[in-house]
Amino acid sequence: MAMRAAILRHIRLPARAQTLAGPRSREWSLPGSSASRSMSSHGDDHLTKEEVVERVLAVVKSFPKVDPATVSPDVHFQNDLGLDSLDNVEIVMALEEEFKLEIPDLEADKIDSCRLAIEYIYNHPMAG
């Protein structure tokens, strides 16, 4: 821990934030630089419900062993596509590539539907 301080000590940035139009927005940059750059939880550009549904059901149309025609947003993947336990991992790992993020074990176990993969991935903060 006293190495960790005294390292940290001598690496430390000073940063200044100020706030923007909103309390959960920050704006940070770093001393003798004109380079800023906006922070925030849930900006602009947060993926809307329809975006984020229609990408999922263009992951899902676009596996091998699925029909496109037969996907909608409340399609089972295992009851409704005939797909099995590892096709199911694998969609899940094509909606974390699709979407640029990375779900944990015990929740990509849970998703086992576009209704379940469009409610994890539009909640999700950093889903882009």
Second form
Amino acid sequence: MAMRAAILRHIRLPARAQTLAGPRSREWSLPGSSASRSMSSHGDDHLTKEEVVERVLAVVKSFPKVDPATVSPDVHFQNDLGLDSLDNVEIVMALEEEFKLEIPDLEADKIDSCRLAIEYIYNHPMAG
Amino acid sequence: MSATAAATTTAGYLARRAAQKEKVRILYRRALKDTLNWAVHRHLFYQDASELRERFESNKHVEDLDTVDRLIADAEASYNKWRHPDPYIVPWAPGGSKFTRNPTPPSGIEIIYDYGREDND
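Now that we've seen the form predicted on its own, could you pull up the form predicted in complex with its partner chain?
Now the complete complex, all chains and molecules, led by this one.
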């Protein structure tokens, strides 16, 4: 077993030496290791908090009844922006469409401010 | 009249009002989603959504609890009548196409990746 590994290492060494002049600028790890999946897009699905904040604010600012200058991450839809409860429902629906989420009705009823929306979306495992 | 005035701010009245408001919000949400299901093209959806909003706004200032209850019941009946047979549901949500497609395997089961290597290899 150890001899096999030694033989393999010896056999594969010339291939590695030849790539010094090649266009590859990165050393491959030990042959046989599958730790680096360089072309896989697995796991980059988690949104960063800044992204979530940015997108939520963009959605709220593009709402026609809202003045974009007053929108900040801590704003409350009904108290600060002077919106209606039905407008609240519309904003939550727009957020659902933006992040491709399906929020249950009772949860969606409770989302009242930007802060709550950001928290909910950031902690949702399926936010896209 | 004074009896009704005294009854306007009791806890029971407020509780009923709050329950009605929640029902209205949930109904508006479902009706809006349904409108989106029926009117797929965005400009049609915006028109239908505006009309829906008008219908909700026209009954906004009704004060009498029983009238409001009746209006909500009628609205829910008409919502049930107009529900789309094939609504758009986000794939991973219950009712969507990807729901429980790849459930997580039960814990304690481990797959050994040896790629067919045999013992005399």
